[in-house]
Amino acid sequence: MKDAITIRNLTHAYGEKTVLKGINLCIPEGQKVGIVGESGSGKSTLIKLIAGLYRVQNGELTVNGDTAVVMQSLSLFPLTIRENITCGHNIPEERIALAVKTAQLEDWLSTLPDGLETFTGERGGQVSGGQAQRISIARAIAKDAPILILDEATSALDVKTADRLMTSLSAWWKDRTVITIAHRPEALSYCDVIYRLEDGVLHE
């Protein structure tokens, strides 16, 4: 089994402040990885580097395959729910339907007169934080990438809804590589391995 992600001696700094200190990590294809840590420990920086949102400063980072990312600080486009899921790509209707179902959006959409064609408003102002998170998750599912990254992706949901969503997701992602960031270790029960990021250093 080859690695989906390989990280060697990865260091990252913002000005004089070093937030990642010599990170080494190999994630095999299909592995489910959890990363916990306090705010400011470097979790989001590590995720953004893996997702290609930040440039690598020092060290090596190899990602074998496309990534789909759901960030904690998400924002929707001032478009319809469908357009927020597809992002302008020509995605088959059955994949959109699967994304909606897996992201637990079906019940809510059934209450909207325009369903998927409902306008989300400026910066998603017409939907709640939890609904926006599930739309973003549906977007990631519809992308159908082999690597899924979740950064506190259920933080705006109540515990019962979050648990139901994670159960649905875990049935969908099967052989995909998944990296999940969370404050609470108990939110990572489905993971094969959990790492703790503390003061920029990764511990298993």
Ligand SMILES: Nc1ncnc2c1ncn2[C@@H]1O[C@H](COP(=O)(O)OP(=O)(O)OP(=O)(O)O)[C@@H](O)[C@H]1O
Given for the second form:
Amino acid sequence: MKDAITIRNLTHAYGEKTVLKGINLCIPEGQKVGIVGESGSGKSTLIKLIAGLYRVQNGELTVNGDTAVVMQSLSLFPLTIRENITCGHNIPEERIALAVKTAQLEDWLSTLPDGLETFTGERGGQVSGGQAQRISIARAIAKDAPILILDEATSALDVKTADRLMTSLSAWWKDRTVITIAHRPEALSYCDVIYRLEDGVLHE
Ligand SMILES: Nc1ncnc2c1ncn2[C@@H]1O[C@H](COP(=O)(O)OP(=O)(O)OP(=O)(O)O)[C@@H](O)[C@H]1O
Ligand SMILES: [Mg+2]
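Shown: the form predicted alone; wanted: the form predicted together with the named molecule:
Below is the entire complex, every chain and molecule, led by the chain shown above.
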């Protein structure tokens, strides 16, 4: 099978501080990968490189296909929930509905008089952290990319909602390649392989 992501001897430094020290990682298409590691170990740095948000300084990084990323420090646009999900793209209504359902937004949306047309406020200030996370997950689903990356994407949700979301999400992602960063082991129960990032090096 083809690799979705190939990483060879990847290093990354912020100024003098080297955070990733020679990462090697091959992710076959369709594999579900978990990444754990202490706070500050470089997990978010690694996925930002994979998502193309940082330039590769040293080493090799190949990503075959578009990525949809739910960032750890996410931010919403001061627009409606619908616009935050579509990001201005012309997305079919069924796909938006599927994204809303999969991201466990339905119950909350049904309580809002304006539903999907509800304004989220400046920096998403009119929605809770957990609602903002679910909107971001719906955005990633609606993007329909072959590679999905979740960086602590359910950290603000209660355990019950997070588990429901992971169940619906794992039914949706099927053959897609998925990278999940999480501290709760339950969030990683769908992974085929789990790597630990420690002192800038990745261990299986
Ligand atoms: N933009 C930046 N500029 C300078 N240093 C940074 C920057 N982003 C991250 N760092 C540093 O790089 C290290 C790794 O950060 P990173 O966010 O990748 O860790 P993490 O494993 O995702 O941590 P957490 O579990 O807390 O999210 C940390 O020591 C952090 O202080
Ligand atoms: Mg992080």
